[in-house]
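Just the one chain here, the form predicted alone, laid out as structure tokens.
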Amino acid sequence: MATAEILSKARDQKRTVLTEIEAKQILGEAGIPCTKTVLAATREEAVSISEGIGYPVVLKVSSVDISHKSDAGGVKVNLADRAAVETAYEEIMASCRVYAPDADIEGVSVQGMAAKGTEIIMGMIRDASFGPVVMFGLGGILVEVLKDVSFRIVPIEKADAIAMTGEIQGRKLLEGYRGQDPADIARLQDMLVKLSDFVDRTPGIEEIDMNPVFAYRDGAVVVDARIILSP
């Protein structure tokens, strides 16, 4: 489904929050690599999709009413076989119905278990004074603890992306710290420019959150994503 169709569908349904699957489809169309993610409405579909993708897989609750999926017990990782997927599906549904009894749950998203990389956060927020602003920093819990992020007003060019990746305090982690693989910094910079280009040509986006992005020696991929539309 193309970006315009996804946005139109959400507007028709009076939604401002896109599902993870919708967000990744939009970002993928913008040239930003994301893990393949497929909706499963039933336990049987979850198994079938998992076997098509290949184990191990990750299951996440798919609901626009549940933003913090982990807090709801809505995420199960490293599922290695059919039995693990079946159990995970039932546990996710049970936990999320307790966590948010009124939530509209369409099923679970199924995606392959991405190899661990350096955790990055990228995104966009709409500032009241400056308009859309892109951000870059260390992802995972580090962004919450260290607040080590860089910002630029949209639109940005390659030079801005280079500056952003170089000015965070944790840049040594990107370069390969204490034997860890370095991150593909050029790919991350390219993703920042493509994010800016997408935001600049697409009105009505309030917020984009890509966390984590796993950065590898060769390449990077968005593992989780959220897009919020303007009211």
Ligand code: ADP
Contents of the next structure:
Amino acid sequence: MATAEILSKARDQKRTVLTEIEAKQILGEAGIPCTKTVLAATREEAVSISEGIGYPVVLKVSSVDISHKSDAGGVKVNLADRAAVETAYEEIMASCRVYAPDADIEGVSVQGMAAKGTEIIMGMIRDASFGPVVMFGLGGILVEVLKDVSFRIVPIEKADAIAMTGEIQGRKLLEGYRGQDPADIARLQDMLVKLSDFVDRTPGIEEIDMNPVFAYRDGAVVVDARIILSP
Ligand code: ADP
Ligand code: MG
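Now the other one: the form predicted together with ligand ADP, given that the block above is the form predicted alone.
First the chain shown before, then all remaining chains and molecules of the complex.
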């Protein structure tokens, strides 16, 4: 489904929260690489989609009412075969029904299992005085503890993206530290420009949260995404 259709469907349903599946479709269309992510409404569908994507896969609850999926027991990673997918499906549903009894659950998203990379966060928020700003930082525990993030007002150009990746305190981690693979910084910069371009041309986006993005020596991929629409 194209971006315009997803946005108008959400508006028709008087929703401001998009599902991860919708968010990744929109970001993918904006040129930002995301893990392949497909909705399964039943356990059998989850299996057949997993077989199409190829094991190992990840299953996650898909519900506009559950935005912190792990907290709900709604994320199962590294599922290696049909039996693992079937079990994960049942466990996710059981756990989420207890965690959020009134949640409207459309099913699970089935996604390719991304290899571990350098954890990055990217996003967009609206500042009361500056309007939309894009954000870049290191993900994982580091960002939670240190709040090591960089912001720029939309729209940004390549030079701004270069400044953003260069000014975080943990930038050495991007260059490869103590045997860790370096991150594809040029790709991350390109993703930031594409994020800014998307926000700039698309009215009504309140907030975007890509957490985590996994960055590799070559390339990077969005593993989880949230989009909130303006009320
Ligand atoms: P939450 O809604 O709790 O933020 P996430 O979608 O971020 O849920 O999933 C939780 C964690 O599971 C991620 O931080 C990441 O480490 C791992 N994960 C999620 N999706 C994938 C994936 N497609 N491939 C590999 N790891 C994943
Ligand atoms: Mg997440």
